[in-house]
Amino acid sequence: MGEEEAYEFVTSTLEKERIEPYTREESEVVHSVQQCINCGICLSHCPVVAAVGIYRFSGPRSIAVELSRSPPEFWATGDTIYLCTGCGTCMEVCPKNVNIPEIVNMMRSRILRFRPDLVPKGLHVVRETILEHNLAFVPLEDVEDKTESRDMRLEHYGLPLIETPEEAKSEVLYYPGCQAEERSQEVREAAKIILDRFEVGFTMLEDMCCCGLPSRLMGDKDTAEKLASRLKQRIDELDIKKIVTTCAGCTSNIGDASFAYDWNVPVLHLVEFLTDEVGTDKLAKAFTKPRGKEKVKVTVHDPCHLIRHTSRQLMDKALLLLDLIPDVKVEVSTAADSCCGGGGLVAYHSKDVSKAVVKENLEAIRLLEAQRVVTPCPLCTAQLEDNLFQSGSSIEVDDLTVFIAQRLSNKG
């Protein structure tokens, strides 16, 4: 038997046994698991374990242990592996830096490939939506309906309409993400207002496509890579030198893709772009004449994909922006950096777990008696807003992008 025949025989045998060899990147993740010292620190910090108990979600340590077993036993994790929100708290506190979030993604990938029957139905629905529309949400088919929805949101927030620039040569691409593109359009429009106010030449994609994060989180690696490749193609066609985002998940995911595949295109969340590129002097002057806004007491929520998957410095920059706005008093809650429960696609199939995780946030927010919660992530905004409303709270939630756009003075 020749080498090629031997290789085909081995690979076909492995596939029959539902065993897939690790890629080089996956081997690095597996190696990180081998560093686990079984100390249990991750269990005492995991927000899901704290919310629903170790008998419902066995926690990060057990996930690491499962990976050391033979591949067929991965299927035994099917009832718990999808309850991880991917917040990254475990990796942040781990003395050995074991990469649990990527371990979860890898195990989900194998389950999706070999045992799709174990994947929650809600994730299959999201996957079908992405495969059909290249977006994580079903887009409104009627353009007039989408325009009407946008205009109603702008009126509600008191924001003007800035015409979307046509695709043209521009060094800056503003990428709003699926949530802001199809659901939270006020975030998409607010970013345009801010960029226009500071005379930033930017362009946007006419044919918006998902960055691939939802696919990656559910284990659909092939689709995630196709979406990333499609986005890179558009970036090359437009000769983009810099990407500005308003979604925490998009910031970390596109940043990871840019680094992994040598795109050589920096990815900046809007808060970083404003503080580093526009500058605090210009920002301070722009906030000297807020448009009829009264003094307000706010608290902040730190998106996991910013502080743990990107950099904690981004929330420092967000606080700096808020400090520049007159008549805004910021008080940080005790649960500001605790997961909101909206990550890892958990809310799509286990809403009870998602609601249990966000409960800590809600209680900490109420104790502060703040009037508003501000967060630089549309997903966190929606998660906190929905749960505060359902709990009967009158506290409102704003995406930071919208909050800033409302308080900018007019040009000139």
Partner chain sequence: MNLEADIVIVGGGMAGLVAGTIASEGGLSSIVLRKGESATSMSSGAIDVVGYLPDGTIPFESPKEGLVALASLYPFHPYSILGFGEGKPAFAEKVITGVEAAVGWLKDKLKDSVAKIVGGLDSNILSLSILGTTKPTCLIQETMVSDGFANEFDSTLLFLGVKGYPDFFASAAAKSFLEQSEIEQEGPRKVAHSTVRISPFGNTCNISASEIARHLDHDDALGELLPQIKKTVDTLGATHVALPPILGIKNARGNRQRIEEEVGAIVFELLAFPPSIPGLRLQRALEETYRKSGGQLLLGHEALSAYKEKNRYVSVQAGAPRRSIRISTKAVVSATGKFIGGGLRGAEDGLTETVFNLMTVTGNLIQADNIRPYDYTSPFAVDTGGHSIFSCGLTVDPQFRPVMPDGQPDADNLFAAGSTLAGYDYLVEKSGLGVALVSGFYAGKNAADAAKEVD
Given for the second form:
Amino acid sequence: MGEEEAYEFVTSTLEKERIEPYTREESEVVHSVQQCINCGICLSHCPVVAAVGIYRFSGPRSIAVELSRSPPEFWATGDTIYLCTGCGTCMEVCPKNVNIPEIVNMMRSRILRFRPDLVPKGLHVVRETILEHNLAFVPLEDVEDKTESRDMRLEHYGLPLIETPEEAKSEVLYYPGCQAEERSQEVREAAKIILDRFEVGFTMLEDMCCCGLPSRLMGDKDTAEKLASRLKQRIDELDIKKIVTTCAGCTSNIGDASFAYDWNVPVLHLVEFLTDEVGTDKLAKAFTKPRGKEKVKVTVHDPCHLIRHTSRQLMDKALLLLDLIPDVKVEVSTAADSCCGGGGLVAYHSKDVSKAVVKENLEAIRLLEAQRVVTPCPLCTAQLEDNLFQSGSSIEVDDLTVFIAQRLSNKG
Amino acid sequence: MTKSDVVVVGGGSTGTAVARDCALRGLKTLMLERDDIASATVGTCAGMISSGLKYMDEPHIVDMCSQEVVHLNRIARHIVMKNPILTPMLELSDLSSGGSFAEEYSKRAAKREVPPVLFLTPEDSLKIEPKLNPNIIASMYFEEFFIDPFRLCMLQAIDAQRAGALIRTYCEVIDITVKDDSVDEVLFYDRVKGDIERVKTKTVVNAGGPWAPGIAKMAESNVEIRPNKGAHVILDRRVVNVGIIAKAVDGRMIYLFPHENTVLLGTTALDTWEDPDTLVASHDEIEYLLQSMEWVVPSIREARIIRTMAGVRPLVANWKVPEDKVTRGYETIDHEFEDVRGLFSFTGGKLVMCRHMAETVTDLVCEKLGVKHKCTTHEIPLPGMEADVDILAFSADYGISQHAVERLRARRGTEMTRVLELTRENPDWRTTICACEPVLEAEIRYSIREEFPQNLNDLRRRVRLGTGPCQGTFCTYKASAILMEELDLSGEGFKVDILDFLAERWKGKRQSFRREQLVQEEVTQGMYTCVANLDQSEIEYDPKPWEGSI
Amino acid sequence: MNLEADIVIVGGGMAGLVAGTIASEGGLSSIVLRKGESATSMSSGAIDVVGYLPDGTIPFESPKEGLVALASLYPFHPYSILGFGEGKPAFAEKVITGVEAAVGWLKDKLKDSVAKIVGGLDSNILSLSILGTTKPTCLIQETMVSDGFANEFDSTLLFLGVKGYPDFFASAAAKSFLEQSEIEQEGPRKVAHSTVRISPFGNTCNISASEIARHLDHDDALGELLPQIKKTVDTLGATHVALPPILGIKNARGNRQRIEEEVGAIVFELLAFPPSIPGLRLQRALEETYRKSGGQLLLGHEALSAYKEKNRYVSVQAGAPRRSIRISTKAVVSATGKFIGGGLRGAEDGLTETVFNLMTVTGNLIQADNIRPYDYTSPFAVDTGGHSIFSCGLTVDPQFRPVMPDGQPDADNLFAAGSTLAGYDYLVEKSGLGVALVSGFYAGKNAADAAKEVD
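After the form predicted alone, can we look at the form predicted in complex with its partner chain?
Zooming out: every chain and molecule, the one shown earlier first.
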């Protein structure tokens, strides 16, 4: 047998044995997981364990010491591994900072490859959508519908429409992400308003594509990589030096890609862009009382992808921002940093689990006198909004970007 | 006094195989093991049922091994795994020495339903295992089969028992009397009951492995072996996905094999004069293995070493040749030549040959006893082999996680339903006791009731209790409580079992303490020493052989 | 954007949080970097001060007695350091006063918390563990107070487990305890065991401590439990009920009180293994105390490196998963823990300190940069003499400043506290959280003084 033929034979054998070699990056994750000392501290903090118990979800410890040790058996972990919301709480409390969210992604990638029949159907649907549209949601087919939806939202939030700058070479790319592009368009528009207000030259992609986070979370490594390199290509074409996002998931995911592939392009959430690059002096002067809006008591929700996958500093900066806005009082919820249940694509197949996870948040929010919840992520916003509404609460949820845009004075 | 047709001394792979063969041929069989099933040599092997990798210059043995692999795949497929293996080559000389191996291997490949040896380019090799040294010039690919050595021995013992054999563990032979130039009686000490018993028998099979010379001596006979120490380093998980074979610092072959949910790095080969019970891997052996493997897998030291294990091979007594030139075949000694009729001993042999060795000696025993039954051990499946099982269906049916059911299947095949059935009446027994493996309470209780373990270490061999990264830290006290309940032990027994198991795990952990396992040990000590204050308990604890060796 | 704090504390366990709170109380701003939860959270939640001499087999009646013994026999023990005066040897009295101050301070800080503690230096408490064994400890959480059953010959002690919760087997604990007390001819004659069913999610198996505790934190969950306990207690005539520590994360004290009232017996929690609810309660209470004092707790941040100017550290670089910040500071406390916390790393090529690259030493204060851990272990897994690898760490001057090979402190303003210190084996001495508390207390004070010097 020639060498070429031999290689083909070997790869087909490995396929049959359900073996896919670890890539270099995966080996690092494996190295992180082998630090686990079985202490179980994660079990006392994992929001999914708290929500459904370890009989249903055996928890991060079991992922580290039991489920992730032998790749040929990964297929038999599907009843557990898809329930992880990837919130990273375990990683943060772990004495060894074991990277459970990443090993979960890796295990899901092996199930998708070798036993796609065991991948929850809901994830296949998302996968199909991404493959077809390069977006996590089926886009509105009719451009006019999309425009109409946008305008209705702008009206609802009392925001003006700002012309989208033409795609052009620019230092700064504003990247809205799928949710703000297709669903919560007010977030995208609000970000444009804010950047424009502070005279930040920026550009946007004409062909917005998903950042690849949902693909990564369902274990579709190929698509995630494809989307990342597509974004990189666009960044190069446009000479982008900095990416600004308004979505927590995009911040951490594009940040991870930039780190992993040495893009040398910082990925900032709008919040830190404002505090660090625009500066608090300028910000303080720009805020005004929104028209027709009274004093407001808000509470914040900390998106996992910001606080645990990026840095807790980001929420400190968000609070700093809120502090600069007149007539806003922040009440701290005891569950502010608890996962909203929207992570890890869990809601796409196990809605009951996702709902059980968000319950703690809702209860803590209800105990406060806050009128609104503010969070710097359109995905967390939607998840909280849905669940608060369904539970009959009158508390409203705002994306922080929208909340800020509503409170900016006019230029000049 | 009881009577027996044959007394088998030793409960390793060979002893249990002999007991099974004898029982299946209708002989009244008693197997005596001074410790537990698979507690010595076989319990420290890599589980490879080798096609004869290391002894290609003994073609008849390679033939036999290949045939035995076919048999084991027929009778024990549920505990057999296939490992793809790469042999990366760093120099041209490696390539030429590989060539002759490739030829011999490939001749017999089809029989075992594996491909002939394949040669891969460095680029392709790295795609298959990115951890390899990028400077390799080529690699050789082939496939080998592996078996769970503990389960193989257990299943052989259980099958023997079901065929009527008496399997007695913790029974140490203390004398074999010879009358009129024939074996007559075997005296043994029951270590659990504290009694001495005797049994009348016409034949004795000495399958004592490294202890074979001592057993022969009791019957005024002689067996000579060349005891050879082999040590392994065990990594916490599958850090490589294929097996890797490399040339060691001294030119021997060493390997890195995925095994169950761990990886084994082995092995050393040192002539030894130590008591096998006291042996532990030395720092030199650990470094020898690590440095040797580092040449082809440069990152190997980053892996977590959870423990080491060491055992003694009872090699055939060929002297004045390097260890790897000693025959890997076995010899069956009929002691009639020194006027002791009815006593048979083994020297040499490999795990893969255990059934073959049993067949040879059982033929001799039958001849001596005038029994004409033919050997069937290569045809009759071992317990649990009947069919494939639907993991997903069982998982849903019994409300047990898929992975726990899959691990249960890997140990027990279709007989896992016996464990699952226990949970119908006792749903809380679905609780996980050993989180690393996992092992459920039901399996522990089943094993205690059906597989005669006396302590936690015996349970480890049967259910892989405490074999994961934490090395028993979190399951020891739980399993000990279950053992106490099932065997109605005292409160002292409960604590003794904890200390005994911690001591047994310590034996393997201590030699290789570094990084992660040192962290793990702080947790272990924090629990048993700091919180439970067991270092101050005044219970009667028997020091272990290896504890006194320092 | 960079941060500033008078004191940066690396490590968010007992030692670090105590040091941070002390700094706040001294009017200074501080930041505690907590990379993960650690040994404090893993602990049984009881605070040992000292139970035995290293290699000793007779428990100290009181921590005071132990401190005196340590001061005379082990002058470099972290406690003994408190006794150092200007060039004078350790004075036991000074040690006792010093420890007493720290203990008294902590008791006061935690008095309204979920981890309210009782006990003191005048006597060690013999606490019962989930294995039915006892150990001498100094301070226990209120929920663990067993009210001296050990002296009551006529009491009946009931060990109560939970079905499907595998971390505690009441039958084994009962037998183990009974036999021991028969040998010692102390304690209750009658011991019983039973199980109750608490099922937070309706499952019959794989129930974890935290889900039970969280369940019982909710108002009406006790309702399911109370009649079961009452029935068992009445049937067996139990006067004392030993439970695994699952009575609640937030409301354990209230729950215990309610159970005692309803069943008419003394109810207490046992010392348990990780994942430990009392450990979690203690960790939370300490964090709460620190935050309330005005300190800033930076979760998910690890100290990557520190920068020195002349002989003082001026900043610490702290890393989160995807961001890193520089914190300017006037003094630094290193409370990074031992192997679990990650302050020390042991490998085949020696023992290293992971953040500041400090000198490591063995328990006998011999340089440990090149030691092989194996050589510092006993052949026995569980040994009264312990394993000396666990007494390795940093050696400090009387100010708790880590000392380098030249005998001089690494910096004028770097202090060390907690299990990263050498010269004691908390595992066999039963002194872990006590040393962490005391060294954190004084390292914090000294760091505050050093920071004030800068102004």
